[in-house]
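Single chain ahead, written as structure tokens, the form predicted on its own.
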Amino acid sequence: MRILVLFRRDLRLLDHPALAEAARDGEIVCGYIKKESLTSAHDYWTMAHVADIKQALNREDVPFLLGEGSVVEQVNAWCDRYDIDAVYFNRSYLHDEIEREDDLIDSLENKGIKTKRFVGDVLAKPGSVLTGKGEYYKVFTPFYKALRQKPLIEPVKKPTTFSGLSIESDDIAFKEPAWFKKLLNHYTPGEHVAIEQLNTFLEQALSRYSEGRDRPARKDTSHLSVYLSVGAISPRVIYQAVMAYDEVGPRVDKEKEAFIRQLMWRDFSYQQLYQHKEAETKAMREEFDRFNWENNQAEIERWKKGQTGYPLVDAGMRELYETGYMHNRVRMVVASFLVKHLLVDWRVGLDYFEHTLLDHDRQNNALGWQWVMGSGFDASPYFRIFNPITQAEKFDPDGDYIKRFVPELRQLSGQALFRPFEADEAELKRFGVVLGEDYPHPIVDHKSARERALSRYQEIKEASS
């Protein structure tokens, strides 16, 4: 049988169910259909992994095709050109992609071409973890506890042998803009790199993960999200490796569980968007769509450029610009600042993260912004407004993270670093900092912004009662 394996957000050989079964069932060719226009950091990061997986498959004498545009049209064209008998792929759980899958299956089956889709990118299939009443979980902790009791899908081994069709591979040619090349100084694409990163995390950081994961200056997080986002590694491979890690003891078991909990949050976000298909554009609690936003464009631009006058916020936004990544603790702070201090629609932040994050994941991004806004079912309470000053004091106590990404404040320390707008003017000048020239005045006053946000939230609360 001549089989086309359609790659998507699963750019790997290990734990690729569609590829593994196709390798058993017949002769194969693999293909990927790219976006017509590459615009975001994640778009280019994806294409870098497409080039990597093409090389990996070519080493196994499996040809690789690159298409563009309509999935239905391109796959049908490949099937006609190469006399394909079957198309295998790992399924998506985003509703727009599910619709395209269904259209593709209909078009192929009308021509007598067999299709098979597999569960490839989650620990448990969305809809398989339900409450005792058979309903979807709305809150993460009960979902997590239920998932921990459930047998999880085992990762699939990489095929030991391949039989590739005798056709030529397409060239993977795309021009990387200078701004993207800069990001590659911090992250290297490839499945083998993802596996190396997993092993490094297990050996060097897992043992202090629960505390270290909130410290942006430390290297105590896995950084695997950049590889999960393109499917260069699967959550099932990560889960299995963490659980099998051979260092044992109560402390290590606690650290393992803290990490697994975060990995399972990803499954929770997939289930939430599977159930709520409009969660990327509408508040999950509809009363929040009536929120009275300011949406001041000048303030939005200052937020994007890391010029808010709040050092931790600015460090996070500049880390994003420089590396294509932002520490998760800081993501919560900068998101809260945009939504609650500046009263900017959460969808503005969602769109900006989509454009700039290497590890952009539609489900995680949507649920994260809804959590900050307070509009998700399992969300930060609307009255919880992160104080960017105390967050810096608590999670970057030595200021190392701030000093790395806000170099104009590098000579400052203590409260002058965390609150430069409250420091003595002469003291700042002694260290080469003049507010309004070298570093901006605060874009808003924290206390006033907090009171304004609470007032706006109270408005929708009263309107809904």
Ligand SMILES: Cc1cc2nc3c(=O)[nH]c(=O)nc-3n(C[C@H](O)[C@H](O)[C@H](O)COP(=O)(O)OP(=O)(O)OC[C@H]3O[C@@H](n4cnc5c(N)ncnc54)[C@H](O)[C@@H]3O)c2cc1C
Given for the second form:
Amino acid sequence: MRILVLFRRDLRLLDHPALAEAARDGEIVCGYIKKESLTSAHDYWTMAHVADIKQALNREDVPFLLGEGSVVEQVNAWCDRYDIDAVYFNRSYLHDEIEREDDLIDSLENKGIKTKRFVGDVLAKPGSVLTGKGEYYKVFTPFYKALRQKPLIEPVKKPTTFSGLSIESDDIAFKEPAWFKKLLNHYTPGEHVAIEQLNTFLEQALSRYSEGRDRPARKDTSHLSVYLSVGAISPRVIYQAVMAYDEVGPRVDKEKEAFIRQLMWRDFSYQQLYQHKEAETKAMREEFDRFNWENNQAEIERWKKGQTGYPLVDAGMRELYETGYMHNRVRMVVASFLVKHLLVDWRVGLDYFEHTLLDHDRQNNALGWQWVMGSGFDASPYFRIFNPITQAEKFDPDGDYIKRFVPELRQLSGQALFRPFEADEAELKRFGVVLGEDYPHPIVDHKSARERALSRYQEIKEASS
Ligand SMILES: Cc1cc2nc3c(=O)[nH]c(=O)nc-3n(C[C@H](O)[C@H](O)[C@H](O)COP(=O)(O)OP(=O)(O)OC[C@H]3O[C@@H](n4cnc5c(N)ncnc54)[C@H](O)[C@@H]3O)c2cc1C
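Form predicted on its own done, so how does the form predicted together with the ligand look?
Let us now look at the entire complex, which starts with that chain.
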């Protein structure tokens, strides 16, 4: 049988159910359909992984095709040109992609071409973890407890032998812009790099994860999101490796559990977006769609550039710009600052993250913003407004993270670093900082911004009661 394996956000050989079965069932060719125009960091990051997987498959004598545009048209064209008998792929859990998969299946089956859809990149299929009443969980902790009790899907092995069709591979030629190349100084694409990253994390950081994961200055989280986002590694492989990690003892067990819990947030997001397909564009609690935003363009630009005058917010936005990644704790702080201190529509932040994050993931991004906004079902309540100063004092106590990304404040320490706007002018000057010249005055006053946000929230609460 001549089989086409369609790759999407699963750019790997290990634990690729469609590839594993195709390698058993017949002769194969693999293909990927790229976006017509590449614009975001994640788009280029994806293409770097497409190039990596092509090389890996070619080493096994499996040809690789690169298409563009409509999935239905491109796959049908390949099937006609190469006389394909069957198309295999791993499923998506995003509704627009599911519709495209359904159209593809209809079009192929009409021509007598077989199709097989395999499990996508989750620990448990959305819809398979339900409450006693057979409903989706709305809140993470009971979802996590239920998922913890469930036998999870086992990863599948990388095929040991492949039989490739005799087809010429396409070139993967795309021009990486200079701004993207700069991000590659921080993250290297590739399935083998993802596996190495997992092993490094297990050996060097897992044992202090529960405390370290909230410290942006440390490298105590796995940074595996960048690889998960393109499917260079699967969540099942990560889960299995963590559980099997051979260092044992109650302390390590606690750390493993803390990490697995975090990994399961990803499955929770996938399940939530599977159930609420509009959660990328609409507030899950609909009263939040009536929120009276300021959306001040000049302020949005200052937020994006890391020029708000709040050192932790600025460090986070500059980390994102410089590296394509931002620490989770800081994502929460900058997102809260945008939607609550500046009263900017959460979708502005969602779009900016989509454009700039290497690890952009539609489900995690949507749920992350809805969580911060307070508009998700399991979300931080709106009235919980992160104080960007105390967050810095608590989670970056030595100021190392701020100093790394806001170099103009590097000479400062203690309160002057966390609250330069309250420091003595002469003292700041001694360390080379003149507010308004070297570093901005705060864009808003924390206390009044907090009160303004709470009163806007009160408006939607009253309108909906
Ligand atoms: C506003 C906002 C936007 C976000 N956008 C994205 C996004 O586009 N892509 C993305 O992958 N994550 C997103 N997150 C979630 C989280 O910030 C990242 O998954 C995490 O920082 C990735 O770093 P890590 O791999 O080192 O995490 P680790 O702490 O090592 O965690 C391991 C894995 O668990 C999962 N995970 C951890 N925390 C979360 C979480 N809060 N929600 C869902 N999954 C989680 C991720 O897959 C992560 O790779 C967002 C969070 C917020 C608050």
